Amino acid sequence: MTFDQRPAVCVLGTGLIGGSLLRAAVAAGYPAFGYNRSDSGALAARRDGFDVSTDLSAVLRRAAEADALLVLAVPMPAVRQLLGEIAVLAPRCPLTDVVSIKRPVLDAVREHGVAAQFVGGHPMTGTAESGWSATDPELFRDAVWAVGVDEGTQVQPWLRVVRLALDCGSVVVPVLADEHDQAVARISHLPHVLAEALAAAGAAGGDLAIGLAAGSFRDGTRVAGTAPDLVRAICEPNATALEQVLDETIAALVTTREALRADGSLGDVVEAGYRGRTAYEQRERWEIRGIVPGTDDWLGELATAGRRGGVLRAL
């Protein structure tokens, strides 16, 4: 596909990452466009150039004429609302999302009849910050974006939804919905949670634990400085895989504390988080090749290489 010949693009919400998206998209070449709820994110976009309206049903239309690719750039609890939308007035569009899960969001896509034209996807990226001011076309550069490939998946809209990534300055993960879901809790859902407990516990101790803070309580708490709402939004919905990682760290940081008790050490905690520290740092990303599309058992053999740590980073 030549760079004139990218197909329309049109994304449901434009926040932080939407919006973000919104602007890679457009910066790529793709015919973009946008629907967000608020009259002010709506129009702060507008300002800086870009086609985004509140009147969710036109931009459907629209989408619908043109075949457009539609992005669900939205929290969790509004998915099911636009996916009913969705339904009646652009049924045929591809579909894909943005969402921090993907089970539920997979769920909801077979429950409004849309699932043949969906491929999820979450791109492993994004700021403490929210909303149209803090959007960045830059994003998504060198960011791991994860594509499905779960059963049922068809080849033209995954293709879509990959190029798109790709376009964005991304590589490609192929995932399984639930899978995905299981290690987002430990690596993005957790590292929240814990983020809130360790801010907590700082503040807890008053201004001089606060005036002394310096590199470790910044970077452990980076993202506390979320907002609340939107943690909820991201973590919640993910509840049983984050109760199951919860529920060993918890386990963990007992032992620890059994270990001080008893002997005034940390135990094998630091050695362990240390191991996890360095197998992060030295991940090495390899470059899946030979799939092709459609072919055989395509869905299942992008499901283990990405499984394995491959990546696409071309089609």
Given for the second form:
Number of protein chains: 2
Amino acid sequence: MTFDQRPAVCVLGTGLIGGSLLRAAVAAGYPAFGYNRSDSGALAARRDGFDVSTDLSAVLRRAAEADALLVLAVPMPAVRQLLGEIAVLAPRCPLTDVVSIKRPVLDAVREHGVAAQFVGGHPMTGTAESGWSATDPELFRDAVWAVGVDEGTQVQPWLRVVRLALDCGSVVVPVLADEHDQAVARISHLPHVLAEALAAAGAAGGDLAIGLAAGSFRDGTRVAGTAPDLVRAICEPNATALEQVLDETIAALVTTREALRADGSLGDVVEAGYRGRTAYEQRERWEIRGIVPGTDDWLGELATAGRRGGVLRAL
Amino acid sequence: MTFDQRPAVCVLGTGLIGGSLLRAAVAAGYPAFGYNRSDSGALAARRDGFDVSTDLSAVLRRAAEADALLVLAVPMPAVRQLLGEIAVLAPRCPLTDVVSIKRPVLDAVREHGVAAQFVGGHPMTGTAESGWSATDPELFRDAVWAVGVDEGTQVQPWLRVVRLALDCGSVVVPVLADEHDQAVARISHLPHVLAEALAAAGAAGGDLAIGLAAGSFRDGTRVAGTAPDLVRAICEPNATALEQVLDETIAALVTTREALRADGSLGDVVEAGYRGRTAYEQRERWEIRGIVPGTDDWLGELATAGRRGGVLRAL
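Could you drop in the structure for the form predicted together with another copy of the chain? We only have the form predicted on its own so far.
First the chain shown before, then all remaining chains and molecules of the complex.
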């Protein structure tokens, strides 16, 4: 495939993830353009040579003409407003998103009547920074990009989303929206909550505690440096799944506290944690092969493979 | 000061911290030697050109002759046995330690009658690795090294410990044993417990959750990769202080869970965590000046300065 055969991409929201995606898509040879709500963000992108406008209507009309893949790259609270405009101005464009939860986006897309061409997405990457100034075309290199395989997913938009993810340097994990949301509650949203609680507990120890803090505190609180509004926008739409896993974690910590009180030991949490970390360090991303998009039960087979740790590395 | 004026150092236990200290002391020009319980550890050190023996009695007699600064560099459970030997073979040597808690060491030193020349120490550094193969003479560079200023501390051994810490590239925070232990419960032991709980919660999500895990899970669980026995040896001797701060943290997480349940919001934990992380990132290590060791209330003045975030950068 030569560069001029790449289909157009239209990124809606050029913050850390969307802006990085715009850069990565351009670097991979896609004709790509975008929209950003704030003048300053759009201006910063244009100064770096990217085609970003604050005129949403104009951007969506252009996307409709170009049959561009629309990428929703705004926090969950801003998704519905964008969908309202898309439903009017570009309802037949293939559509994906990079939002950190999948069920609420899928529901919103269905409510707005633009589900036919929709395929959910979630690149598992980011930094504590935000905004255009933090964007990086290499942000997706060697990352995992979750791509939806929910019932009703169409082959053509699915292929476009997967190809874009692969062209940005990621591997693709096929996921069902609900299973994705339960998984990220454990490995993305719970880490945020625990980092916040740890940072607060450290600071409550005053200058001495903060002054003595070293590697374990630094790494354990890193994501607590994320802007509070962004943390809320990431975690709160997944409240139900997060509440469940937080409940589980509180129970484990209560057991630990009781063990400390009873005999000064940490109990089982140390072995369980070591096993968990080891599983993470030793995970193997086996390659999913032989499932042909569009054949019988391709979506179910992909969901099963993703659930078992499989990834797509090529189409 | 020329190299041959440095006084001798004897490191008891040449694992990650003790072995790195032996390397750093030699690099800084100290005549330094050591003891290690295991043949394999001592052999590995000797192969790298360091003077390490498994004969504790011989090492302690040599230390007594050389008036070496003894450094206890074994996990807390092994400290008492070493002190029993020191009390017999080298009771007049200046004595310090690099154990992760200070009150139990201080109590043990007093019980063994070797407190006169004792000054507690705790370099706030480390990795998830252990053993001689993980040692690094630069491990202490730009680290914080807590040094005891408890009642009864003598000037001469205190100066030797502080000079060694500074010569290894660290800054020194003067601390009282109990205040140290309360602080490290917050910034070292709680991070271990939360990392273990997070790693266990992630792994409970199976291959999909582990497969999707990215930066926040990686950093939040890093110290859960530490060998379980070592985590217990670090944290359990501080059970009382750890139980208190764990109690506080559980209460904060319960509040978070209730907020999620009530209205899907994370409540106050996000702002509190952001403030805590910001305090950590913006901490200023102001230099303690003008306190002359041995003058009236020098220990009290140093403890106050350390409590307020002050550090010693030179003698």
